[in-house]
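The chain below stands alone and is given as structure tokens, in the form predicted alone.
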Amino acid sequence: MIGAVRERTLTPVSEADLSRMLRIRHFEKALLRLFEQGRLNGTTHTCLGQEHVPVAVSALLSPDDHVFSNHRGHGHFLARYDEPHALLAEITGREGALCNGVGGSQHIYHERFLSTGVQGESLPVAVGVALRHRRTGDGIACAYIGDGTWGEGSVYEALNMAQLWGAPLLVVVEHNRIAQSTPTEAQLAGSIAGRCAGFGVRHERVESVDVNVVRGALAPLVEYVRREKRPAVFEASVHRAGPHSKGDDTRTAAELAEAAAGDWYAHYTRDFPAQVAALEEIERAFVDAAVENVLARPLSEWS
């Protein structure tokens, strides 16, 4: 079981990185608000406490490559690509949706991007876009999934394919210590470590929120992908800040006092606190005009 993260001193970070952070956690919260409000429908799984690691990973991709998102995918898509307003709209049903309207939060295709809500169902597709990867040259398939998706049978036939055909595929994993309402120790025999190492396949493991450190750990690990035409997992401990989806929360007040000082956020504003209130009123009013906007718009005609 992976422990508390504790971090002592976090590194000098961009203004480039805490921004999108920023902005992902600002777009989550907005979701959450725009639900208790009654202005949307359905539900959304967020990210709050795990934003720092799609920004460490994204700025390791290159435009040819493919990355595969689950259903807790909004902060995948925004470090990715800046279109909050175009994913606002896809969740929201609106004109300017990524997708008209039909994915909505968890099922999104845009252009060398794919999110599903059905757990582990990424894993073998990575595998076969991996492959395509292998034959052109020009890229890697990334896919996130989460420490609960490792009870898929799914994930080890991927495995087991990407080791045997030699699939250039990078499986990150936010492990969050929770699937849904089962903590990881409850579901979760051996380690995640174990279970890579029964195929074979490389695995690298960081315990950190400094989304600096988190890079630095993943990068040889992102150039063994490229260059060697491998799979290998990268197991990233986070902290889940906010609810399973939109409020349903079992966690004890204890648990839930651990998980909100193990967000990347509270360390942020501990070590850096000048440049996250600077920042953060940006991205602040930034998500709030983009939400004016969007809700502003007539519904696609697909909604």
Contents of the next structure:
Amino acid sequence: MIGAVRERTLTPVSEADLSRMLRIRHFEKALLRLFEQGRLNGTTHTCLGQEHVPVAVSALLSPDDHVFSNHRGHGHFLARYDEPHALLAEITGREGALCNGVGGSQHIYHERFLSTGVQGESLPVAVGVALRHRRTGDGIACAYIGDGTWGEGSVYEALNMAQLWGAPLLVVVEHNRIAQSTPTEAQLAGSIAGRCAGFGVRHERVESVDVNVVRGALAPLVEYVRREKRPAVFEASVHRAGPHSKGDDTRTAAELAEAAAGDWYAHYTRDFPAQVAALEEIERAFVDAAVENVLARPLSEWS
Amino acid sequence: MRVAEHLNRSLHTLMENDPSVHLLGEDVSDPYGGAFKITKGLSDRFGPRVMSTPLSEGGIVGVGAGLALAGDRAIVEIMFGDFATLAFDQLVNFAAKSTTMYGRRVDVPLIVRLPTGGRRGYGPTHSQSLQKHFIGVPGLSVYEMSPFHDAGRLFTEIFDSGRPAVFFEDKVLYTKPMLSGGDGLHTFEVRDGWAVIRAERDTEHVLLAPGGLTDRALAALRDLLLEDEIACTLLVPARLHPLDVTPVADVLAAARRVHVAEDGTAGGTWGAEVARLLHERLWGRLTAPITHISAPDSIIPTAAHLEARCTVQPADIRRAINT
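Switch from the form predicted alone to the form predicted together with its partner chain and print that structure.
Entire complex below, previous chain first.
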């Protein structure tokens, strides 16, 4: 069991990082609001509480790198690409959508970013892509998964092959302590570190909501994957501050309070209230305008 | 040349002509060269482009899909077709869906080779014909090797299509010779992905069967012609799904009785899909409903006398056609 995230004082945060974290936060909140209003079709999985992880990761990636994302992937995309309108158009099925509205929230393929909705499915695919990177020497594959994903056999097949064949594959685990409604201790025996050790795969874990601390812990690992052409697993301890999808949170009040206390947002508003307030106003307005803009567009077309 | 050797030579030529082709599978490297020796000599020649893998059918199909997405072309050998079930997610939910689910055409040049079928005594988990489980999967093509078709051309056709494919190879067919010209009674003609085997033009009876049934279908055709005085044309498609019957429309137009044979077990089969498609086209011209010949709804036993009961035999085909 990973302990609660506790940070006494955060390190100073760049405007770019904080802005992006806040943009993702307001993007996700806007989606939940649209659902409540009955203006969004289907389902979505927001990354509330986890936004700082992809913001920390993305700065360490190059455009040549491939990113594999999962069902909870809006933050992964928004941290890498400055294209929130296109993502929102995808989720709402409007003109300008990344994938013409066919893929929706969890099936995005844009440049070198690909997400898919089956747990663990992307890891063997990422190994294949990483093997090509190994051959051409031009990048790495980075795959985001959750702690729940470790129940899938494909994860182990992928780690085994990646280690055997020297695939430059970075696996970023957003360990949010819960798989839909099942607490991690009820679905994961042993530890992720122990499982990585079994394959001889390098593993690092960070327990911090500080985007600089997360990035600082990850940087040597990314460098290792790039230089040594080996796989590595980076486990970031986070709290899922929102529901699994929408309105399906069965956690107790105490558990929700703990998740809220572990949310990076609470820490940043406490330590940098003026900076957060100023940037938040900008990002909130930006997202609101984006929602208005995208929802006014014609429906997407697919041929 | 035997079919196994033809497949092997086709892979050699393919990898020689196209450096983007990679091949993965369990025990495919030399000196072993695969459980059925189809990949012999490839690793010695093409080095790291040929990879012997861990026992991870799902994983290696995913790796193949990843290579294909990133710009390579991948062939994955699964040692026994039965084990394709372990790769069902990667094939159905990833490789096949990826061709369209991102809202635009995405090429996934991936071939999953599946040694298949019974009649070798390997028992229930190493003998089944799983074609029917892959029929009608959006984005996925289903091919089957025949002794009439050039495997290299089929592999190239699949890669050029951009769609992933499962490629079934009957394990007994491996030991049979490639066929061309004719057998003294019938002429063998290949046109646009179909083999047309017939003793005369415009026969009343037409039998459709995948390549793995060729030896048994030919035996039945000979008996029908010589002993029952029934001329039947055999049609063997290389691509089972999607099935395009246009190239053999003339043969079908002349038919009054159509029969479909396959090695899959009864129920929800490829043959049923073919019958549906042909009933729509030929209704009114046929003098009887389309006949369906398949293995019974059963696992494939190991002992030879039991296995024979649960696999399609020449006599089953002959009986279905002459009654």
